[in-house]
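As structure tokens, one chain now follows by itself in the form predicted on its own.
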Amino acid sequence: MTFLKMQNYEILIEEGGLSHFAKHIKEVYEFDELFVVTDQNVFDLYKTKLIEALVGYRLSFVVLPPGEKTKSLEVYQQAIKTLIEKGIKRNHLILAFGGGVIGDLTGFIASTLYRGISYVQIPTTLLAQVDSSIGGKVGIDLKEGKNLIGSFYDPKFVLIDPSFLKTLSKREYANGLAEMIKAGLIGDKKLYTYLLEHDTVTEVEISEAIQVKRNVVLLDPYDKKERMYLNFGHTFGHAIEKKHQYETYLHGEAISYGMLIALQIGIQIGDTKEELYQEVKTLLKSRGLIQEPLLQMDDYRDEIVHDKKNLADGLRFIIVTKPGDVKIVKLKESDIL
């Protein structure tokens, strides 16, 4: 087992740790009654192992539409509902038992029920192991663009298992890929380097994808300046997504296009190399992330009005000027025009 200390909680990182979750919850839970929020796929696969590894826990179910439309105002408001209908008290744990969408939308309903409640992350998705269930951000989404509402709101503590990615479709699993991919690009050179040559990755790769978002979350939790780092390849990625509805693209595909879009603009203002950028595309490509012809930037740039990023002064932009080195760049509408 590998333990990720991050500033009010631990990650726990462990083949099988499902099997003994039951024991952690015991280090930050005293009753006996747990509330689990989780979608319909995960529900039908992992139902009955949930059951097992915590006998002696009685268990209420939340179970929501997978798809990123749940994380909704509407979808929000009826779990809620569903929560307190099943007796859901001010002092009892809701574990988010799922992926991203499950796990952002149950840590905004732990922040903001009875003004917070404690909760547990158990990720079963790749994408959410190494990145949305690290770094305490939960939210919805609006019409006008994602993660819109949201808050920072850390959970008990995290466990990462990967025997759940052994379900995960080949294309769901190299969703979790690209934001490996960028985790390596932003900040482990040798990461990036193990990805360019392996299509699967091991606890190992996973726990260092993890520490890449681990540092720079514990130098600045409230994302004022290193944290922005994570977001090389959303800005564009986000309004991928958007504009496509949340239906064409998943996360990790539409950051794909979103990472080669902030490479071009690297090469634009002469700080990223034309030989990373066909790397990068030749890596995509080969995991089936992206495609030809690739979407290109002008078909994007009204959807990023939005962006949580996109301050008074300007776009905080993200630019990778070699595997492992970033920085911050303050784009103006005219800019990306």
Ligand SMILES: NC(=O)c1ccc[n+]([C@@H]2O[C@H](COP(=O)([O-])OP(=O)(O)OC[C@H]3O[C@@H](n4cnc5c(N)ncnc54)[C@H](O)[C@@H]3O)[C@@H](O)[C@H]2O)c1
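Throughout, rigid core stands for the largest set of C-alpha atoms superposing within 1.5 Å between the two forms. Not measured: the values here are computed from a predicted model. Positions refer to the first chain, counted from 1. First, how it differs from the form predicted in complex with the named molecule.
Fitting the two forms on the rigid core leaves the C-alpha of Glu197 displaced by under 2 angstroms between these two forms. Superposition of the core reveals a Cα shift of 2 Å or more for Lys143 between these two forms.
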The other form holds:
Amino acid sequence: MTFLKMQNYEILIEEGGLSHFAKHIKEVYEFDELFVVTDQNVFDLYKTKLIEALVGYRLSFVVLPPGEKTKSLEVYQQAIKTLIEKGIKRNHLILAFGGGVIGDLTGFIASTLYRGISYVQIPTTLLAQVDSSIGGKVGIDLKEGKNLIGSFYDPKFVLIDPSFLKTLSKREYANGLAEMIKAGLIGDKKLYTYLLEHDTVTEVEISEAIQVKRNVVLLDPYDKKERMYLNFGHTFGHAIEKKHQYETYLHGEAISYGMLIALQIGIQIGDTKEELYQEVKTLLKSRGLIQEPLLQMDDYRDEIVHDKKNLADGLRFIIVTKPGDVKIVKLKESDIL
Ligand SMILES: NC(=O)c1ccc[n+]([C@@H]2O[C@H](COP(=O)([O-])OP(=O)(O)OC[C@H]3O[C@@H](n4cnc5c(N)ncnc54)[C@H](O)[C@@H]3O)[C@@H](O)[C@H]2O)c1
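Alternate state requested, the form predicted in complex with the named molecule (shown: the form predicted on its own):
Shown next: the complete complex, the earlier chain at its head.
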């Protein structure tokens, strides 16, 4: 088992860790009533296991439809209504049990309902385990764009049990691998090298990927500076997702194309070697994350210009100089578009 300390909470990473869940809850919560927010897929697959792990607790479930559309104002409002009807009080504990959609939405509910209720993250997708459950960013989407309403709100703890990953589809698994490849490229050469050679991961690599994110989040909890490193590949990734209405490409697929475009820009400005680009391209292709012909940045100009992360003082861009090493460069729109 690995324990990673964040500023206000711990991340517990253990294969089979769900079986010790009740013990961890007892350390942070004195009552016997728990409110579980989840989606229908996770509920169908893991309801029994969760109930078994939490013997002695009374569980109230809020089961939502799977998919990004659940991160909406309408579902937010509906889920809050259900929680209130089921009797939730300010000192109760909510469990966010699912992928990143459930984690982001439930964290946002927890941060706003009664001006803040405690919650715990139990991420069940690889993407949620290595990325969305870490760092305290919670929120929902608007018709105008993704993650436009949200807050920073830390959970009581995060429980990561890689055994949930056994039921993930190959495509959803690869979606998480893409964020791990990014983590390796920006901050952990050993992890990157492992991912070149293996298409499955264990709690060891999950911990390594989390530590890359953890290190920048601890330096910059509110996303003002260093946390920007995590955006490697995301300027184009977000543009690709947006242009295709968040339907054609999963996030990991979009950022895979985005990482390649970012590496190309690195080559253009003399900071990145062509061999690294070729190596990453072969890796992403072999994991089913990209297909040739590759998506080209020319087709995503409008979306890039409107990305909320493009700050008023120009486009700050993350360049990987070699695996594990990054730098921020300031580009003008005309440099890349
Ligand atoms: N807060 C952050 O810092 C942050 C970071 C990255 C991404 N995100 C957000 O995360 C969301 C994407 O998360 P996601 O990729 O986990 O998507 P998701 O939550 O939609 O899950 C993907 C699919 O996998 C299913 N699923 C979940 N666990 C499963 C399991 N163990 N076995 C089988 N199926 C399972 C879900 O029902 C869903 O159909 C996006 O909304 C994105 O904006 C947030």
